[in-house]
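Here we start with a single chain on its own, the form predicted on its own, put down as structure tokens.
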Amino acid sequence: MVDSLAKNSPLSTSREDYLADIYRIQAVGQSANTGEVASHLGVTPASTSAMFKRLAQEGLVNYKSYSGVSLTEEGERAASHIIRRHRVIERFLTDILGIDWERVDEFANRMEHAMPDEVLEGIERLLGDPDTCPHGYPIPSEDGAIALASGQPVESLVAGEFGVIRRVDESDAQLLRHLRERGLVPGTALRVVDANAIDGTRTLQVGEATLVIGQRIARALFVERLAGSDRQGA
């Protein structure tokens, strides 16, 4: 069942690029300001702000200048509606047509907004009704709840210890372009075979290879710290 809001007063297509892209910064714990909204959506810092007005206005943020936003009770329902369809919308890209990952984001940007209800409801029937997108991040049931992001930066790993890739960081086509290209994708299993304390460069062992990574990839990858007999197969 679609959502009220969304459905009896229809968002414009910016409203909800702005509202999805503050869901995203929160949900990682982080408060969204206007420089990082602005440059998430490339937009300028003045359009940014007056955004932010218009929606505060319609009761779907708190905003005070130059203290950023966060989203309202009734503008996180709205979001997590949105970011539901973009999840679905990048599953089916992936899964169904097998569209590279790096490259589902900027499809379902354009796709979310104009694709009814009845066929997004029909992809997820497809799909199975998928728990999470393809990079890993949870999918908003129908009335907005939504499971907390699963894992811990692979940097928290020491030498020896096991894990799961359970999320990535979906912020950069590049680098999940180059995770694909090696491998470095939500389920796979590693064992950290030296952590270098010097430069912070760590070595995985993902099933036959042996992968050096830098930090920017050591913070992108988010594991299932992995125990036991837990550990068959990494």
Second form
2 protein chains.
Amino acid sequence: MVDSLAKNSPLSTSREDYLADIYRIQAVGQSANTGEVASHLGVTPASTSAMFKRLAQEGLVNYKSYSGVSLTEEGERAASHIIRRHRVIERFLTDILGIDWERVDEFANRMEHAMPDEVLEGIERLLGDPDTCPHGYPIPSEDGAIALASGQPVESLVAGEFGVIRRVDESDAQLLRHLRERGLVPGTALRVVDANAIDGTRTLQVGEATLVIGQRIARALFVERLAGSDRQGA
Amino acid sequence: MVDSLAKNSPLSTSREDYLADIYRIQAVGQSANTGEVASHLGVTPASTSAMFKRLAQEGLVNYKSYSGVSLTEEGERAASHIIRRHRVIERFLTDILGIDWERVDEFANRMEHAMPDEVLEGIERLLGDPDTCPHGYPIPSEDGAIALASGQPVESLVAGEFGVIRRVDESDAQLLRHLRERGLVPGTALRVVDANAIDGTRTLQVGEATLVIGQRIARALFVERLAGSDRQGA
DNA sequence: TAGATGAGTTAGACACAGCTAAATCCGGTC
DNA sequence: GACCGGATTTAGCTGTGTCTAACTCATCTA
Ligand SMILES: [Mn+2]
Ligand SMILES: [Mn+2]
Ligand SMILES: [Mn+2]
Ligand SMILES: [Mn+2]
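Next up, the form predicted in complex with a further copy of the same chain in place of the form predicted on its own?
And the full complex, kicking off with our chain again.
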């Protein structure tokens, strides 16, 4: 309590990156421990340990030695603010500047710390207040409210089912490029033609094309299942 | 020479700000001494002195103790690159986002350090490769070439002369707001109706309106003189 | 249940970029 | 030509965020 008197001083770039990473880890239900965060951010566990202590000191996380951190209410507010920036910037880069979606995370990761609020709002207006980043993840509103990440993995669909891609795993640029080149992006409709139980491959109908995907991709595509899941031959 | 082996590592935010400031000082023919730079950047002379030493070490400036710095060729290249970013971002903020021109310097000053080259190029394309920042200062090309700052102060015009505003002093946000509110922006044509020798005020004809300006503004507006400088009554 | 093992923390160091206070220099003034 | 005052530099310190190396803890195994 004593610490949070010097309020409203902006968080350092490093703090913002740590908080956002903790947020993303928590969002998928994992626990944010030292090693996890360290490897995501490309720093040593020692550095992460030191930062956990600082963040705890400042009331942004709850920190129990040897067992990781969780965001406090204040930390969550700060984190969602950065995530919001990150995702809006990604949208800007793809939609307005035409940059490939596998590169925008890296760029947004730098820009997110330097964007004044007014500029972010201007960009949002320009974009028409988008709901998600280009990869389909929800953009938190200014008060921190955020929709649930939508969709279930294609892996969970059985032969004959229809779905629309709502979101894709955005953690690997190679994978993202691969998906883009095949048109596997949010908004695309598909049908699972066949699921091969032996080797885990699936055959998808995407528009006119048919393509076979493996487990990796079946787990990276999150779809909204459509009602017309009729038996395949008809 | 020995130092510049570890090339291409990006310059720190601080170094970029110092270099850009030295560049701007040199561009108006002044010499970049410790006090000047310190007061522009809002740091102490001691800090500036330390930075001068670092920049000299790295081959970015020539530094003679007690007599200031000048940019080396390499330093000038780096500086013009930052100035370029700064001015392109300013254009983006005014032209695309509609932010008032008296606020964009502050924003651009943060954003200029975090903008990847590809993003800057995308923004330039979007803007149609502008020649100047919103205040009329030339944008250096990617190879560092830069046009001369155009125009002569309104102060140098005599009664009856016509001019078009090409550039305005951008160092004071208050002044910029004042100018904007009166339509005194690049591209605006004006005529000097009268120059009062006693108190230094001038009467300008701007479109339909007539307005009286003092010395401060007469020195802040840089115009291109137009040929039709006919005597006033006839 | 006593180690072994691997994850996590601490200790000590470094680079950066800022500060204050105390020298020091340099360009005039007398 | 000595001296004075303001500008500049130096000395010493701080805070941030990183690292490596050495440690300590928690847990799982034998
Ligand atoms: Mn970041
Ligand atoms: Mn994304
Ligand atoms: Mn800057
Ligand atoms: Mn400008």
